[in-house]
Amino acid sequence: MKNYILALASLATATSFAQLTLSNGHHVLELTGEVSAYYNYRELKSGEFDHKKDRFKLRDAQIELEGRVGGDWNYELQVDFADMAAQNNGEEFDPENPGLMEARIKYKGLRFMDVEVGYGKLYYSRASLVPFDYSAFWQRAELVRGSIFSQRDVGITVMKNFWKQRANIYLGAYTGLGEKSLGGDNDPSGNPEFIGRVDVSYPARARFRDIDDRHSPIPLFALGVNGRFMNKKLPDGEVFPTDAYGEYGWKVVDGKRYVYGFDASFMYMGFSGSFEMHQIKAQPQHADDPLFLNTTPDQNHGYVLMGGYVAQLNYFVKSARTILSARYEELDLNDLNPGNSQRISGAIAYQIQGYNAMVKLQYFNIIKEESIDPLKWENQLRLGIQFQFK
């Protein structure tokens, strides 16, 4: 009867824009959600007629589950069930918002290091490990959103923090499959990936956070560096997983990637911003692969590069309770094919609660575009709301 009391007075003092919380005393449940929704506009390029994405969007129906048992056991599972209900309605994967976002469990009873194990972000890139609610944009920048290297996997983590949490180490094995892995098996080849970072804030401890909304008297600085490596050379015959490749067929290779990100920010008086830049080198063990662009060994010396940076400046207005954020992209999808990509985008967000309860606006510009990757539009703006229960 005392556990059924404990969590009856747990949700009365909940309030609104608060999570939901059961005690036991000895295992702690917190409950939260959020709900986003924008309309999408874009301006075709000459010659293109198909308005089909000019269309209201439901981005996001979450709800996340994080406990606590004991001093040594953490979890948490997050579901979103509009990716899950347009994957079952034939829509494209979005690998930025998968239906299925986070199911893991960490053990903190190893003084040494803590252990993590299950399904959930990778320890990769800075900017794909800010959470999408604290952010002006509706989208990440393409680089690293997802269909070049993957957000999420299913493995190992083991990680580490040093000197009052300013530094901290994290190495993993994952799958290499990504989104991909909830399929079950791995491919034939059946090699995992590695991948590790390493990263450290002064003169405090640093949050994955886009904007400085405590407007900090003392500036902030961190650095990150990371990489990751996997061998997947597919047995004669054998083929990887259906979409596997991603968008761009970088996300897994017919042998050897090695991808390496650098990663810098910083935060003061309300200003904020951050420099990411990411390397990809394929060596294909077939001389036929699509990677090579149909070059001859000669030419491609039997390796290809593809790589690009991310550009972000903030400022938290906090008297209007309003968030200012541009962002420049660059982006070389192959060396082997000349030109690269670039694209510029502001976005403006208002606080009518906090990030509880958002209004978002964002503008998107194509500067330039490769040949292998064209585009039908050149403009597009999206404007909506986010809404969280925490």
Given for the second form:
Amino acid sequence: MKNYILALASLATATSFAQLTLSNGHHVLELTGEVSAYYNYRELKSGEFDHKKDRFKLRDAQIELEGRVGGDWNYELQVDFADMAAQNNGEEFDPENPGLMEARIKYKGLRFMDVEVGYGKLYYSRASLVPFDYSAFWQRAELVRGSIFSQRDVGITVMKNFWKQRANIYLGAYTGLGEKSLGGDNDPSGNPEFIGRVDVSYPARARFRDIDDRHSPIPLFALGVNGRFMNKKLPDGEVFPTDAYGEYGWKVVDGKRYVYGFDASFMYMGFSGSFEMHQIKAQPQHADDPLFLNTTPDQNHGYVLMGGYVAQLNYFVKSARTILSARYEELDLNDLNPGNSQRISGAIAYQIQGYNAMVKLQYFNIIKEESIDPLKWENQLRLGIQFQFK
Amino acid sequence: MRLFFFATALSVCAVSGLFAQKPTQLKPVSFVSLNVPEPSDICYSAVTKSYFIASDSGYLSETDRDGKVLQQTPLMVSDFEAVATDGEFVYAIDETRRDVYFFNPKTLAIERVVNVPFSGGRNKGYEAMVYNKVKNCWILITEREPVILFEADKEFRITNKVDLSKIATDISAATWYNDAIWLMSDMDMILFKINPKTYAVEGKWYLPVLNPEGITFDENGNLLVTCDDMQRLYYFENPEKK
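Show the same protein again, this time as the form predicted in complex with its partner chain rather than the form predicted on its own.
Then the entire complex follows, led off by the chain already shown.
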């Protein structure tokens, strides 16, 4: 036991600000991880008294194993113990923090394309694909954080890059149940979801990053289009697994669902920005589907839309090691219900040690809300620290 | 009101950064596009009068000054990040596996492979190498977090280490010229002239090119820089002429 504790202590010391890499000459394994925690304060609307969100929270307690075997195989396993502990204690499932984050293998041996199999981030939505640790924010925009369409799923993706890695194409098939796919079974329809994405950047290849931390001396641009489709008509009397619908009821649809969107981004001299827009078209098979909001087929024509966009601007103050970010988001959760919601958010992150140790402050403000999604609060502040041993 | 304070704080931080000073800026004289994917480092051989370019994609290429490929290794399972030559061999480091390859400079055949263990990040391993002619040792430098300069003997056995993390966010390349070590920082886009005895910084210049990963000097003292993301070779006048 004593030796075990000593071994753990020496591992903890060795991993301070530097991950560990082990190699036998053929297999290279890297160990990394992250711990982050914050304090959250909500300014409630008058008449609201539930202050349970005013609290300290352990956001991340992650371990990641990433490896390469020979030249053909890559793998990644990433687990967040904070999410698992929260779910074990009866907390509501948060799709942005699902517990198991990545469990996938990539085969590169075909040469003309790579094949990825397993559970992990879906190649849909640039904002979803930017690693969270490289952002000043504590939370992604509502549109892309997994509550409207899934961020992760189990399935297979084939991918290929062209034109000096400036163009990429991703095509895949997945269960369509998103983060709930970890339950094991598919839904009673048994049908998958298909996703495709194409992105192009110029004049250099682009990575999924929000911040221009190099202060690029030339302007860099990237454009992406993506779409996804599922046809999950349930047999009579069958239902989707619990919570599969997601917070707003759009993650799975008893019928056909199309999601399509585009994104554009730039970086130049420390400034960076992105714009991303998505729309969902659902064709539920039953006229009394909750998405129709009790409208008649004459009113809804058999389909219903939701959509929104996110615009974000950032500046990296290199000399002050500080990231400044501001974000505006607009959502229309259901076109059969009049009105939309608008949110803004600002964030500052001070880099004590690059992205590995950052103090982050995020401010949230609800400018306007939809009648079908009333909120208890108007403003929110979140202050905390992220520490990665990477 | 809260929003006002938030906006004010953002503005103060931004303005303080906009007026930060930069070292003397060098302007590229010209550039060529390379037929070497992901060029990560370059060195000049006075013996063959040619250049050797290492590639992240697993190639070692011999080129002329215009970047024309004269010969190239077959695709290898390697992530070459640094290249250097002493005339006898061309040496290239596989950053991921921490292997130093000894290539025959005439045929580009592999003569030997030596492993130099380093347990830091898989993609933050040895990124630069150069022979220190003053201390008669090899120098291997890790990319970042931390930036460590290791001295090694001719068999690449580590004999000393120096932490250079304070001089730059990262180090992406090293070369020898005019009795000094020259280092390149990719993330800061800064070229450093380093004292080979003390490793103190003696000069620095700002290079406005994206992702500069390799540096060398030609026979006339001009600076050549390879850029990975742009797949280009840039030409600069000698920095000390400025």
